[in-house]
Amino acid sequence: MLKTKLTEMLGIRHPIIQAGMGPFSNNNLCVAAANAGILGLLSTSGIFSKTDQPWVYKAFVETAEASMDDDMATVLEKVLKRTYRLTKDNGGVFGINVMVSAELLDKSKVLIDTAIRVREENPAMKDHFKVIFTSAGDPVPWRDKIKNAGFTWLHVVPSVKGALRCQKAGVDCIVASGHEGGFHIAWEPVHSMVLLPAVVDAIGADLPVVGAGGFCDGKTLAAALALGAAGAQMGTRFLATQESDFHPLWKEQVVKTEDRGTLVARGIVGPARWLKTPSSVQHLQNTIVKSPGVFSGVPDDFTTVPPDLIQYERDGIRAVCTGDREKAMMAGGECAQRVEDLPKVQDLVDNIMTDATRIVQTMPHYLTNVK
């Protein structure tokens, strides 16, 4: 077993985080991940989509044991209680991933307030529902609310500047997300090999850092530890598992993806990495014309991006949900080209840890003249 500051902080067996991917539900995936001894994260972005993406919302509600008539807070409460019920006997640890971008602040507040309330009303959950993970926005405004509620707080950043902002906010663990990652990525393309050690060096030894973006197996987990990280977050690799809630078409496309099989084009809250399909290639061409800031590093927003560009993405995700291969658009990280199967989550975690442990223990054998 590999023990790190991450495993000690969260009380998990292995230094791996299953990413809180959206927009699909990952309610079942989170349960499987937590029960496998890693941190399972519930996506919450699907709860936002009742009106504009009901096909996503329906899948989320069904796996939350909720009702289509429930409001946002009620849906989240039900999925939290379900996740606790299905993980507590195995000692599973889980959390929620909440996007706190400017476009979503009103919804983010509802989700975080609900999480705090549900845990306070159900004290036994505190040994399992330990984490609030924020992303896609500024952590500082959330400092008092999250810290005072007693959660372990993780925030994802794409830069050293963002990491220093996390340090100011009092975040407990920073996730440094390189440009290799799937779906929402940063405006500036800084990749994990540069970003992760830069954040580790800038933050110092007291605050643990986790690598994200390109991590998918024992080799890359061992690399994250060698770069000074306390663990690795993996999204695309866990998307392609038997317990993953993502549509079979999406999972199949990850496995089918080969060398140079991803591209970057517009996403709802900025640049996004997509698996390469005819539909995503067309979306790339549309993005070049209608949202060039994706490639020049100059952010734009809903006030300047033509609505039909955003609608194209929504239509592409809807096509996945309806099984329309021709129009489907599926997000995924660069590591998709290294994913070749759809294992059970427990088997995947066991294999990752076996390989990572072997690599760490045998590293001197790869070297000569070691003294």
Ligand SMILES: Cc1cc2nc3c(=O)[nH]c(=O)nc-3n(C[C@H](O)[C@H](O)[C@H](O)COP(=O)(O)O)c2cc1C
Second form
Amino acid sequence: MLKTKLTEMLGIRHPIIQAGMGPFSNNNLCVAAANAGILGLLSTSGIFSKTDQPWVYKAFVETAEASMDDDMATVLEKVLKRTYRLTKDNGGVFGINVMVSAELLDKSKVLIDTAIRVREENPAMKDHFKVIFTSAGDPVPWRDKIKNAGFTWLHVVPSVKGALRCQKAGVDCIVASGHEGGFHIAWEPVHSMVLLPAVVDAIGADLPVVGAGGFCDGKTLAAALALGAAGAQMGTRFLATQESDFHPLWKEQVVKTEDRGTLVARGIVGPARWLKTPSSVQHLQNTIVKSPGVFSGVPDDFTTVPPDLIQYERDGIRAVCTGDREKAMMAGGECAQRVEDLPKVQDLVDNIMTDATRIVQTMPHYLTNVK
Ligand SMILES: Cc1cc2nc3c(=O)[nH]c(=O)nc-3n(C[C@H](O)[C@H](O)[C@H](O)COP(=O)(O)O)c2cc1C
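Switching forms now, from the form predicted alone to the form predicted in complex with this ligand, please provide the structure.
What follows is the entire complex, opening with the chain shown before.
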């Protein structure tokens, strides 16, 4: 068993976070992750899509035991209550991942307000529904709302500057996400090997830091701990599991991905890492022409990006929902090339922990010059 500041802060057994991943729901994945002794995160970005991507909304509500007629807040309330019901007897701990990027602020507020209300109305949930995990925006404006409600607050950043902003906001734990990661990534690339120790050094010993981007097994979890982190968040790895709510096409594509199997092209709220397929290669070509800031680190305003570029992505995700392999666009991290199976979540967690523990314990034996 590896105890860290993360396991102690959240009361979880293992220092692993199952990442929030949209646009499909993570509802069943989150339940399995929480029950396996790690932090399970519910994704919420699919709830945003009722009018502009009803196919995503449909997939989302189906696994939430909700209805197409429900509004965003009602769907989330049903998801939270369901997750609580399915994790409480196993001592599971879970949270919600809410993107707070500028384009989504109205919706983010509805989701965070709903989360706070549902927990207040159901106080027994507090031992299980412990976390609000914000991403893709500035944490500072959310401080009073989240802190006053008593949640443990995690925020994800791609830079030291972002980490210092988290410290100012009073975030409880910082997730430093490197450019290897799946789906949305930063405009300016810094990869986990550099970012994670840089954030640990900048933040000091008080606040736990978790690594994200490229972590997918015992070796990489042990590496995160060696770099000073209190754990690792894993997205792509958990996407490809039996319980994951993602479409089988997407899961299979992660497993099929080989050496140099991802690319960076436009995503809805900025650069995104996609699994390499004919359709994402075409999207890359379109991005070079229509959103070159993705490659030069200069953010372009969402409102000025040609709508057909964004539509291409939406069509690609719709193609996943309809099982259209040729047109499908599927996001995933570089570590997809290291993912070779579709295990059950509990088996995956057990294997990761066995390997990480062995590596941490036996590391000195590999070093012939250690005295
Ligand atoms: C398919 C997919 C969807 C994702 N969706 C979200 C999301 O909705 N919100 C978010 O904050 N991060 C999202 N992420 C990023 C993950 O939360 C996580 O930080 C990332 O997957 C870590 O890198 P890894 O894929 O190498 O494990 C997504 C990642 C993937 C692969």
